[in-house]
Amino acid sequence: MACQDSDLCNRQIPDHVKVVLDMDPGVDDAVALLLALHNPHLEVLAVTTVSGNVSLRKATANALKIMQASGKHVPVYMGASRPLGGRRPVHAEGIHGSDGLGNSNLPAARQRPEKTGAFKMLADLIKTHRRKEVSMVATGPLTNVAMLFKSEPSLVARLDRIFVMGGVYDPSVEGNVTRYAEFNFYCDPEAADIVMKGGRAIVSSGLDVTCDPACAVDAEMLAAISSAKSKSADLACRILQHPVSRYSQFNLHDVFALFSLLYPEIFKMERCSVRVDCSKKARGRCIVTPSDRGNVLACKKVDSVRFKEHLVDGLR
């Protein structure tokens, strides 16, 4: 399968790709959180956390339980507890367990959050590199993405790339909130279309691409996932348990975006540039324009082959 774009296919990996992680966690998020940490090609330099999934204090107290029980030590940092112009926050708690982490029920962390705000991190961290040298993985509601693309455009044009999590880029696919729009497009439409419109390099993995029922984890792929023996295995085995066994195949929506930076090469992916629909009608729904100049990269396919196998290879 041949990905779409010469420059970030043909790159080479380096020792070190310098990341911030912001997220929602999630059932999802938290495997995401433990192959980005266990990877020895990614240095994660921060973890911001949004509502989404569940609530701002639950996303990052989960962020937390995963940092302590992986053995890592990450600073993580509270970001934005509602979507912009004081929308009244969606959970998917029914989803993910009452505690996001599909009713694992891991320990409270020792560590606490950074004092200072997610926002502020940001735009010290992004001064204190050089340009192109850090990209995000954004796999929630892209709330605190967009407030820094408002406020500090500037350094968003720092950014490398910028890995994205929502949408739905083929029409004939439906959501899965509404018939239009994917959860995390959903929950902050203004802040997608912010961030989607904003000219900077993104990378997105949508709904056509996250929900290959080949990538999805089921009870056979969860026994390869635990026979990988490892704690990362072992604990992302704990944490999908539920909803596997609740649902028979949970997909690992947010993933694909880490994968998307780590292996582009088993995605197709197309140019385009993307608006998100903000009317009451239909909120989160992409307009998608194909384009050769856009400056968003929709992954359309997987290699569902090659990703099961970094998957477990990952975890392992």
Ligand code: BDR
Given for the second form:
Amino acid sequence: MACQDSDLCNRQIPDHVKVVLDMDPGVDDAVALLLALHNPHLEVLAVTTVSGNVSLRKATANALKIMQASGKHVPVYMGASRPLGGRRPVHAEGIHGSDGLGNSNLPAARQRPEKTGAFKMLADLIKTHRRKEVSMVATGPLTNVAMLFKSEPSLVARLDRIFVMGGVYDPSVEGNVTRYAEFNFYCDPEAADIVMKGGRAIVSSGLDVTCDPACAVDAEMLAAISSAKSKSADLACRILQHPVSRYSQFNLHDVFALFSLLYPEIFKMERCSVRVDCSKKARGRCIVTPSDRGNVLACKKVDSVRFKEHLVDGLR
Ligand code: BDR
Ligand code: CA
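Swap state to the form predicted together with beta-D-ribofuranose (BDR) from the form predicted on its own:
The complete assembly is shown below, putting the previous chain first.
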């Protein structure tokens, strides 16, 4: 499938991309983390955690568990434990298991989270890198990212792109929390609105693509991953096993955000401007205005065959 955006897709993906991953692991965050840690073109500078699928504490412990199980040592920094304004956090342990990792029972990590908080680290990290040298992949509620937009707009301008998993861009597609809202945007719509309307270059994967049934992991796909016979593939299978047998198939939402950075050519994207509804009635709903001058590239379709090939190859 040809990418629709010449700016993004004719752009040579550099051989070496420096990224910060902001996440709330979460089964699909964990698979995205595994893929990122082992991708030879990516340098994961840091992982920042946020309250979302599970509490901040559990999300942080999970990022560290994945790190340990894959023999990597990337620093993990704790971010926001609540949505902006201190509102009550929303979690999704019903979907991701009480441990947030599909009840995979991975051993606790020896590595500790860094003492510096995510927000301070991000500001320092952006300052010490060249302009446009660092990108972000954000696969949880956008609380940490929004705090940066609010307090350090000039630093945000130094980031290259922000690859987001969140939202629903086609009004005919239903949300996964309410009729209108996708989980990450529902958890912290105020944060999502700050980030999406902030004028920075964003590539966003919403439920329009991430729920494509042809990309979901089912028993057959799990067998394909398992046949990759690697440490990462085994780990991914261990995490996915319960969710797949419980729901018969599981969407790897967060992997799409990572793949929109690594393989933009497998997506059809549309340029638009996005606001996020913060009203009581439709919290987290995306208000999308197609526009050639919009700052958001919303992924609308994906080549499922190539998505699955990249998934299995990436875990090999
Ligand atoms: C998003 O919500 C979480 O459950 C997933 O990790 C993903 O980031 C999908 O709506
Ligand atoms: Ca997530």
